[in-house]
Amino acid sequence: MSLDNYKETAKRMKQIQEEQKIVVQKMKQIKYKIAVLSGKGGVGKSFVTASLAAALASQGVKVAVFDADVHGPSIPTMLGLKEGIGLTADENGIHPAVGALGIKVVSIGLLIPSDSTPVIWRGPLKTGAIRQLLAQVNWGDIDYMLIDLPPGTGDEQLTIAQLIPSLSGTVIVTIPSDVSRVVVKKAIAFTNRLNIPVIGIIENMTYFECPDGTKHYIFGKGAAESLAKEFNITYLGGIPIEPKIRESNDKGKVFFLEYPDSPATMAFLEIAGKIRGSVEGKQ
């Protein structure tokens, strides 16, 4: 390595540490931090995640959102935020988008020009946009961020883990079939091995209910209570399969708020509850 070349990593490393200062001294200024996972794509933990956000604004405490979903940025349009609506930026550092319910918003998909523009990027082109982020972004006063991450236990994953050690814990998202549970098997054991607590369970598209009341459980029955029994955590909840919810992710329309007497938002409701009271309860 010429010298030159080693003077200018000196200089990279550096800044990394000082970013790295940075995003411990902001999440100190927020109090509960969330991660949610799923271990596997397809499971909707985009929505899970949007519509627990929503379900706890509605509880009247200021909530955002992070989107760690580097190349499937969806978060901006579950909440509701049209194109056009961005990041803004002043000699402050960057300010987070607005979304329904004030949920304050940041991700990738509010910085690239459209929704059909990859985000083609190595793990640590990906790490540095994260570390980054957290470290520019004002988030101004935040009870709960929520931190939805792609599927998997990689880079992502890693980077939220290390960059925020005060993380309050993750909740798991995943479906009733058996090729879900034993990937959300390694969801739990990543968290375990980082000393991160599980909040609990999310099993989403638990079923389907029919005009008549007949309940049809399309991908299985009993996966995640098996598993919060198996692993010793909590189950927080099922959510039903409703096809308004797709409906309203289609049209970048937030489904708490366009149905707020549905049975999935109930649930939400529920869950948010009770992950209000985990977290609260160990202060």
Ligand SMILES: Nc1ncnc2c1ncn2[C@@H]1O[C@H](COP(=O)(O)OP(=O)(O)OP(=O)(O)O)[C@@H](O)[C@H]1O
Given for the second form:
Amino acid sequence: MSLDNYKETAKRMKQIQEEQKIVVQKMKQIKYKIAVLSGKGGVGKSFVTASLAAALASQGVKVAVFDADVHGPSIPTMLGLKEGIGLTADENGIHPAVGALGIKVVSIGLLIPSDSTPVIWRGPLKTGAIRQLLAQVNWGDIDYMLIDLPPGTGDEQLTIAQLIPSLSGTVIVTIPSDVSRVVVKKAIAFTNRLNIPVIGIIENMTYFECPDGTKHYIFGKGAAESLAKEFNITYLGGIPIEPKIRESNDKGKVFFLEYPDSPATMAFLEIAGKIRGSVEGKQ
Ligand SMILES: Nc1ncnc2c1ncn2[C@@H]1O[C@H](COP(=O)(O)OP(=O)(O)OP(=O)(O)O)[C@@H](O)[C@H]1O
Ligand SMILES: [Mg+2]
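Output the form predicted in complex with this ligand next; the form predicted alone has already been displayed.
Below is the entire complex, every chain and molecule, led by the chain shown above.
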């Protein structure tokens, strides 16, 4: 390595450390930070994150969501942000977009021009983008931050754990299938290795309720509950499958607000209460 290259690398390393320090400081200002994890994609993690954010906000706490998923950012749509409503910036930094119920949203997706732009970023680029964004965002006064992590336990998850050492804990989202058992175990092992508490497991797509009221446990019954018992962690609750959920999400409507009396909305309110009981009790 030439001297110039070496100097350049040293300068960059210093910059990264500075950014890291800024993020750590900023995150300390936010009371409760919860990372939403799933070992597997497509289990409804973003929907659960957005709905929990809405449930918490409806209970009067100030909520922010950081969407760290570079590949499939869906939080802005699920929180009712119309296309074109994005982040703003001034001399005080980047300001979050404000979605339903005043929820502040920062998503890497808001930096990417169009839905159709494929994001082919390698690990260091992704983690760099997360760090730089978090260093520049001016969150204002926030009680709860939910972090929607991409599926799996890789670069982005580790970066978040490093940048936010004051995380209150993780919430693991799964569906009731045998395949998901393996991935949930991975997510628990990952969280334990980082010494972050697991707040609990949420099972999405637990059952489908017919118009006559009968419940069908399409993917099998009780998997998440038994996993929770096995690992001695809290089972936070189950969310039913409702076709209206997919429709709302696709249309950019906020399910939680559109269907306030639905069983899923009720379940989110109950789960939000349990999460608050868990993290606020530990302060
Ligand atoms: N309980 C549910 N009932 C019906 N549809 C649901 C339910 N939960 C999620 N969906 C739908 O399933 C799809 C996947 O949900 P979502 O995007 O939240 O998953 P994800 O785990 O975040 O996926 P990814 O791994 O791509 O980030 C979406 O179309 C969403 O609307
Ligand atoms: Mg998602």
